[in-house]
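Single chain ahead, written as structure tokens, the form predicted alone.
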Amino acid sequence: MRIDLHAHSDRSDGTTAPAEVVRAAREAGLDVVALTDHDTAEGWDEAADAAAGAGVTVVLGMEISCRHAGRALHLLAYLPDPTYEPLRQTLRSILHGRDQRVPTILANLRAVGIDLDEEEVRRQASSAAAVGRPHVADALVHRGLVGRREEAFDRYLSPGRPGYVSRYAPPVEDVLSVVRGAGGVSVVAHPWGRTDPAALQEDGLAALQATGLAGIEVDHQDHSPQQRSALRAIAADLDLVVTGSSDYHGAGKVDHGLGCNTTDPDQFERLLQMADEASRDAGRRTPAVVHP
């Protein structure tokens, strides 16, 4: 069984519709795919409806933007109840923060001679729940000012670059509590891939586990073989679930094709068991895994 637990659609910063993500998962030889758009459940119904026709099991989730030790951290939340009001409020605040920083990003870019119109950026966002840096990057690509999203981030949109603007993200401990209250389970996404991993060594991860963390995304394109080995050892020491995934974004991210990394079936079953326990503890009617 081939399982990919991290994929994005055009409801956030991917480039394909939720149903297309599910069909592409089947073409990639996957048996299970999780839809985990940034800070939204908007693509869940479409992905679930596509499961039967594609012959793929769909896990409903989201990737929630957080802060930890002064840095960004992304938390993969699987099977939370999206109607749980504290979760709804948390997501609304995060999405509002994404939208609100776009005018400032564009003003910063104008200061270095790049005059993008906000409507250009919103056209790139298409069906997304909020407009963000990836859509500014896509507008830069569309204008021919850069060749790819990655170049836009490297030159203009990453921290320390002229267009970068910080935004609101809640403390990860608060989000772990909210996800647990919604009957879901949480996994840290690419913990050593994009920021200084100092705060996410074994002691830091143990502290997050004490507030509700269920697992670590170990097998990810942003992790070297040595990092994967070290993270797997930490997960074993702490008895955390180990996941692997593509972090698929369609054409929005190269070298992240569906199924390039996968989750062991035993680890997947353990994650589902933990989700069942969280649902019972919370007394929430949480989403079911959608089987074909």
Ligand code: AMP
Given for the second form:
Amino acid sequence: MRIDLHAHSDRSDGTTAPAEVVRAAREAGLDVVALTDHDTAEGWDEAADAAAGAGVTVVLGMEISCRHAGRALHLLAYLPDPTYEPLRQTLRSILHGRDQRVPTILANLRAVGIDLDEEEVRRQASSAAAVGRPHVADALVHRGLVGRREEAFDRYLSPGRPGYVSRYAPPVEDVLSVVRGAGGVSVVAHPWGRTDPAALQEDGLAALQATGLAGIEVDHQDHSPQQRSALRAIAADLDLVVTGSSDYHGAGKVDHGLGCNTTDPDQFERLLQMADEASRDAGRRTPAVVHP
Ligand code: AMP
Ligand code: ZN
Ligand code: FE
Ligand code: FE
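Just the form predicted alone so far, so send over the form predicted in complex with the named molecule.
Every component of the complex follows; first up is the chain already shown.
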């Protein structure tokens, strides 16, 4: 069983439709793929409908933008009830923050001589519920101002670069309880990725676990072999679920091909059991895992 629990479609900043992601998962030899777009469940129906034809089990999830200790932190939420009003409200606030940020990014870029039209960015994000810096990057690529997304981030969009603008993200503790209330389970995405590892050590992860965190995404391209070992040890110590995943973004992210990291079937089973319990505790009917 090959299981990949983190993939993006063009409903956020991936570059292909949800059904395409599911088909590509099959081509990559996966048995299970989770659709985890940033801050939206928009792609769920399409991905679920594609499961049977592709012969792939689809897990419905999302990657929710949070903050922790003054930094950005991404939380993977699996199988929450998307109609749960506090979850809807949380996502609405985040998407609103994403929308509002675009003109500010463009004003900052104008100050360094790059005159992009908001319409050009909106066009790049036309299928997306969640608009973000990758779409600004795509507009820069489209103009021929940079060669690819990575270059746009390095020159203009990463923290410390002229086009960087932060945006609203709720405290991770709040989001953990909202996901629990929605009958879902939470896994912290690439905790030692682009953020400072010092912000989230074992004590911090234990505190999040007390608020409902179920697991850690250990095997991720942003983590070195040493970081993976250290995170695996922490997960074992705290009895947290360990996941591995690609963080696939289609053509939008190199070296993140579907299945480049995978999740152990036993860990996946445990996560599903925890989701079942969460759904019972919350009294919410959560979306079933879609089997082919
Ligand atoms: P945003 O959500 O608008 O703040 O943009 C963050 C997203 O941009 C992340 O989730 C990644 O998908 C992507 N991203 C961040 N840094 C880079 C980078 N250096 N190169 C390519 N994509 C990146
Ligand atoms: Zn992304
Ligand atoms: Fe992320
Ligand atoms: Fe991601």
